[in-house]
Amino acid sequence: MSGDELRGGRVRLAATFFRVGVMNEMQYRVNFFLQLVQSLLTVGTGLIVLAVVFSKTNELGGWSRPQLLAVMGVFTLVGGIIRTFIQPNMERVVNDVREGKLDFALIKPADAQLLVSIRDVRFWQLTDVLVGLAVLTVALVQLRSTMQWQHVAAFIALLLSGLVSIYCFWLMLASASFWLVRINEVQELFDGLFRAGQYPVGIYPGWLRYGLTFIIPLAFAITVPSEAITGRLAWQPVIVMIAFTAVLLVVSRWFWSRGLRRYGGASA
């Protein structure tokens, strides 16, 4: 099978799972309104905090109010994508390993990592994506005098790279379930730390800044794309981000492969 045919098969497989996931979610349409209310409450709380902060100062860590609003929009957008596509699948991997049900994915004639990464889609979580885009749009309108098309192009590229780094982190976290029994607590810890991504990592103390960059790559997923769209980006973090993401891709694939060799499954 040629490379083009292989890529085409993967795209069709992903599209099929996405369609099935949407059909399943459409059975519970009231979840859309519940998720929308939750998203608006979260953003509303963040806006109140920003209003309080900027009632006392004109900037926070060198960031103006419209720039921090852009960070909030990217934070909400990224959170929606994670909870729609990444987190549900990785949590299912953890449960399948614990219950010995991963065999059903491993016996399929497709790459196991690809298969477990696209099985579940929480369609209504996309409301976070829409709300995040709305907040980001408002911020960009306020920043229109300083924004250029190059900023938008860099933002899209860096956002995709940041999402890949988050996916790799979650894959390694899920793969840890091959060795650890109680991995759910670590997943809950991620949810708590993810809230820190609502603000640029540069405003935090050094130890936390490095932790949110090289342990949980929120800086690469949220802060760096936000710097790109607001015209604050320097080349050094871009080079570090690309190199770090490439390393994560290799390490996460290796970690997953090692975990599979350890897996016994229900048939063991």
Second form
Amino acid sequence: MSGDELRGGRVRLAATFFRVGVMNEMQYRVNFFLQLVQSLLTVGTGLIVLAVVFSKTNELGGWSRPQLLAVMGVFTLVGGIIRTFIQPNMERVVNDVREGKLDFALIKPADAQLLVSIRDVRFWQLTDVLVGLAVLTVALVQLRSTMQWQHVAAFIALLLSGLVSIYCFWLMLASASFWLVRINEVQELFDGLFRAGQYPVGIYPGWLRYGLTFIIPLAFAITVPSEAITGRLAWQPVIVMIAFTAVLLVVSRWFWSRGLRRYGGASA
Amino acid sequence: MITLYAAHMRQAVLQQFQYRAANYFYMIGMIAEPVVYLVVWSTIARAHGGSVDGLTPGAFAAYYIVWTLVRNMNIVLTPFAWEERIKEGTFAGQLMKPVHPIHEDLASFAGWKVVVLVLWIPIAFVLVLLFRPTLSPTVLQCVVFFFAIWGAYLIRAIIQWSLGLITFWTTRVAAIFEGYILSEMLLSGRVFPLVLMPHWFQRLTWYFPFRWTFSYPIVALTGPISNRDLFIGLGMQLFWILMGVALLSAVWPRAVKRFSSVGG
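Moving on from the form predicted on its own, kindly provide the form predicted together with its partner chain as a structure.
The next block holds the full complex; its first chain is the one shown before.
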């Protein structure tokens, strides 16, 4: 098989899994409305909190109210994408390792990492993406005087790159289950820490800011894209971000395959 | 009954101590929430000459660090757990026992608190070093705080347990529970100290059980609070515990009837 064919095969594989996942979820159509209600409730609470914060101040760490609203939109959007595509797959890896069911993925004739990353899709979680986009749009309308199309282009590119770094981070978390027995709580840990992303990481004290940048790459997934779309972006963080994401891609792949070798050893 | 509680608590302590790492994951994940609030409010306080509505960064630090203890204390069986129990049929077994099944849950979660408390101490120590709280409670405040955190635990445990019983009628309960939890977030003092809110809002919180499970125990320790309010708070907690028991005894017989009819 040539390189092109291989790549085409992978895309087709991912598309097939996606279609099956969506068909599965389509059976539970009422869930769309329930999920939508939940997304709206969550964002509504966030808006109230934001209103309380801005009843006491005009700006938070150099961010104005519409700018923070944009961050909240991006936060909701990114959270929705993670919960739709990344988290369900990674949680399944953790469970499969514990229950010894990962074999079913490993014996298939495709790259194991690719396969375990595309098996599940929690389609209805996309309501968060819709609500996030709505919030972001409102924020951008308020900010329209300062917005340029370059900002939007940079936003989309950086958002994708940030999502890749979150994926790598989750893959490493999931790979840790090859060594540790019970790590269901990593999901709680991730959900908890993820909340910190609803504010730009710049407001946090140094140690926390670095943690939220280089340990859990929330800064890259949420703050940097938000900076791009609100026109606050400097080029230094972009370079750091691209370099870091590239390193993370390699390291997480390495970590995953180390873990896989261990898995094989344990079941034999 | 006391032996029953002691046995379940002991079992929970032994069980949870085995999962120290898991418990720590859980607790660290939880600590992100108050740290976010704390950073936001201290940032605002600093930008406005050192305080917001009289609260300094040190006062916010005290509020949200005590918050972490109160939050750990008032973790109870989530209403979502009922779905699993019913689906897997484990609840049928619990029904066979001669005592009301809530006792087992109350006791095991209370036992878990012991473990949580031990694991919490180092976390609190680090938070104190990082955020420098100002805290100087009186002896009376400490004593009332001790009872208030258990009062908060009972209120939440009983009400959420009763709420969980809705699962017997419909399995699409997530939106209801989510709505309940989010109202709690705003009305309880979980997200922001209630003194930051307008007066009408503060009055509104009196009509819900929520503020007695977060704001009251926290402020009982951090102050400022008068001795009179300390005891009013305990009284209100007692009131809501009794309300919870009344709710439970109204719903429980119907839920059981419903359960057996589904089980055939």
